[in-house]
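One chain comes next, on its own, written as structure tokens: the form predicted on its own.
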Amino acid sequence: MTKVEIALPGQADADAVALPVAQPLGGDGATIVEEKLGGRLAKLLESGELRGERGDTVLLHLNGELEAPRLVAAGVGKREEVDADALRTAGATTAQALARVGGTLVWLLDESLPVALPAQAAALVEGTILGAYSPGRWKAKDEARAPERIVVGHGSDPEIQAAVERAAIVAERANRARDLSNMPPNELTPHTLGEKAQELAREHEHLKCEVLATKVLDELGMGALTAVGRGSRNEPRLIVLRYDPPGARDDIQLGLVGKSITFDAGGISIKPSGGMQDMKGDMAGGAGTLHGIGALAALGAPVRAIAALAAAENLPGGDAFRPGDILRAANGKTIEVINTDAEGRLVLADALWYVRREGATHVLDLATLTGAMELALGDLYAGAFANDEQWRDLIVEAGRRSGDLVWPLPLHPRYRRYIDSAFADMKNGSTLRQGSPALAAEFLHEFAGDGPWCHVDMAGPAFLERSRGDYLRVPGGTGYGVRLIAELGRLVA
């Protein structure tokens, strides 16, 4: 994990050190950094080369006018308008700049921005952990490098110190959730995702873990979840854990599910070919999920939080489940099958009826569910459906404070209808193309119980083909989920 501290500037025997440089040019640290350099940022922003424009970043390589070799210039935008998602792009930027060179980096913060130093400061530690982060681990030789230490270049400071080493510890649980939904499907199966699980819960005193295979699954009657990994030779799970800190209110518990498709072909409604390699990130939900509980436990949150991964791999095969099965779920509702590359709805099914099972009070579902999700709000945002206006805007509130951002859609019982089945309880989807994200919502409110639910559907911003242009600046998983579970902690606590 990447070292954070707090210490003036000239204490830290930095390889690097970054300065936010908003338009126009001003602050205290950037008019000090001038001085020393003889007015050489002026120069630049005359001549176009540094324009200060959010996620515009140059590397000066110095000559003993500052106490590091190298100094960045990491743009922030126009100064009224710079706030922590600018500040992250910035960090970020910075990390990408200094890829290899890795060492100490020192961050100066400025004062006359409008955010707060602790806020100032965490989101420029938050966004150089994120951007340093590179999806080639599985390259023979990965050469980006990562700073060691983060150094934030301000006098001692409580507020500051404890909002960098949250901030810190919360980047990092989204970057390991990152190389889970990056891991290639042959090492990443349900099994093996329950004992990532596993390893991390034995990391944490209050945080254990329980994975249930296909026997315990058909006890429970989880016949929606155990017919998903029909087809595959790795038997679906459903990986349990439970945090449990001393002092935590009586009357919460958060329950945490995650859809853990660890690739998803298709089944037999199998999905083309071009592509299929991305399906591997259709865990993403899980990840943020294990993770998301990862953090609460790191961060010590004073509260009671059950997660859920549905896990299986969907698969044609042999033994698969086909268009026309009826299904029976743990709650004892049947559902028709019409498709069967509609099943993280299925595996979800069966995890919110355990949460609630297990005493959930508030529940949140975390899945990459449907492809209309992205065409409707890109890679940016996710989709909120919620049975309870409170607990759904106490979520969007977590996704603005975290960056993890989700938008509030509509749920509605008029949706109902799309599921209506001629043989059984309801089918998983509908023949008209309309509504999806929403209709599928419909279905898991009947398996949602009573109490506070919201449903996100991530499809977007989970899982990136490119670049988003801000602070998550590679392709494959981005960590969606864990931000926004530790600031609800937060909130809930």
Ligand code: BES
Second form
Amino acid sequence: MTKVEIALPGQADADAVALPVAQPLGGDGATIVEEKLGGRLAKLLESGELRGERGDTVLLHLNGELEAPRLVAAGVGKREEVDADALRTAGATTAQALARVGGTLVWLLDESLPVALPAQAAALVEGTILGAYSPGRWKAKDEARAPERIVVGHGSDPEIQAAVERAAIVAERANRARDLSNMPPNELTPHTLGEKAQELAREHEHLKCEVLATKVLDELGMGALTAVGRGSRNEPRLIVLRYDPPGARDDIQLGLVGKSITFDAGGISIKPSGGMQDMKGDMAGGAGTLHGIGALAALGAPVRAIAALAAAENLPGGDAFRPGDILRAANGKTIEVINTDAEGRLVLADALWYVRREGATHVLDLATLTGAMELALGDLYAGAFANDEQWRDLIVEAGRRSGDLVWPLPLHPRYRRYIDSAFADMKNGSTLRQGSPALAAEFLHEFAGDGPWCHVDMAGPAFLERSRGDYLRVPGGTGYGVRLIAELGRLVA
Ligand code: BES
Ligand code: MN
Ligand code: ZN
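Return the structure block for the form predicted together with the ligand; the form predicted on its own was the one displayed.
Zooming out: every chain and molecule, the one shown earlier first.
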């Protein structure tokens, strides 16, 4: 865990000093540094080595000119366009530039940027922690080092202090969610995911965890969740966490539901083998949900929440569910299986019902639900479908503020007929090769109960095949959902 502090730059005993460099060059940090370095930054800009563009970072080794042996000049682009995203990216590229250094990093702030100092410091810290993340945990020796200590170079200031503490907590939690997504499916099963949830609950006084296994799921009538899990010896689980802090308002309970398919081979409707390894990330919704509610607890957010992770492994096997099967979900509705690869909506159906039964007033589900969502919006935005515009707008706003971006998409009753079944109340897929994210959302709608509900299809931004070029610079899980839920907690509290 990276320690985060606030102190005057000279007092920090730094291994590196970093400063955001905007175009044109200027601002407090740069001016002081330029004086001490005899105008070296300007010369580097002139020579074209340093550009000050977003994500463009130069590492300089010093010889006593500053109180640190290294300086990172981290580009943030045009001065008037600098925003949290540019600063997070600068944080991340700086962390990568210092991946062989570790140690203490001091960030200089720049009062002349159009981002207020607390938000500026928070974005730099967040980006540094996210950017220092290494997915190489399973290597014999992972050489990448994260800074042990980040110091925000500023005199004591309670607002900046609170902002960076919060940013560090949320970013660390996002990295823990990335760890879960990156865990190989032979290590992370529904059972071990349940253990991780129990460990997390033990870290927080007001967070409780309960793991429901097959027998209880059968008693609850969760025929959709259990069907998906039947092809694997790693049996399904419904992993439930309850966050009940003192002093929370009692008219709201967030219901957070996460698709947690620890591996999605597609089942009998098996997927093509190319790229199938990335389907270990099909539990990213659950990872975001788990560490999202963990972040609420760590931050002491005064809002009650229940999280349900619908965990199963979708494999073909002698006892696997099949196309043609008719399932009965916990809410009594029947589902004809058309495609066992449309498993996400099945496990979510029972989890949505469960959080409503447990009193959730405002429901948000996070799911890597449809490949078409990734085709439509790429790896940046998730799509949001909701039965309540106000609730959806709040989630879009939480996304805008946090960086876990969300874009609204339509639910419409006319989509419903494409999942009409001749035999059952609905079917889980359609032969129509159009609008699959919307059809999936319409399916979930049948299980969302009364009250605000928003479905976030995060198939794109959950798990990267390559660097995104911003503050997410390595392949694998992104921790999507953690920052969203943490911000949502702030907006509803
Ligand atoms: N987990 C997949 C969706 C997915 C694909 C997420 C690629 C991330 C990247 C989901 O379970 C799935 O297989 N969806 C199918 C649904 C279809 C069979 C109706 C899809 O989108 O192709
Ligand atoms: Mn699938
Ligand atoms: Zn899936």
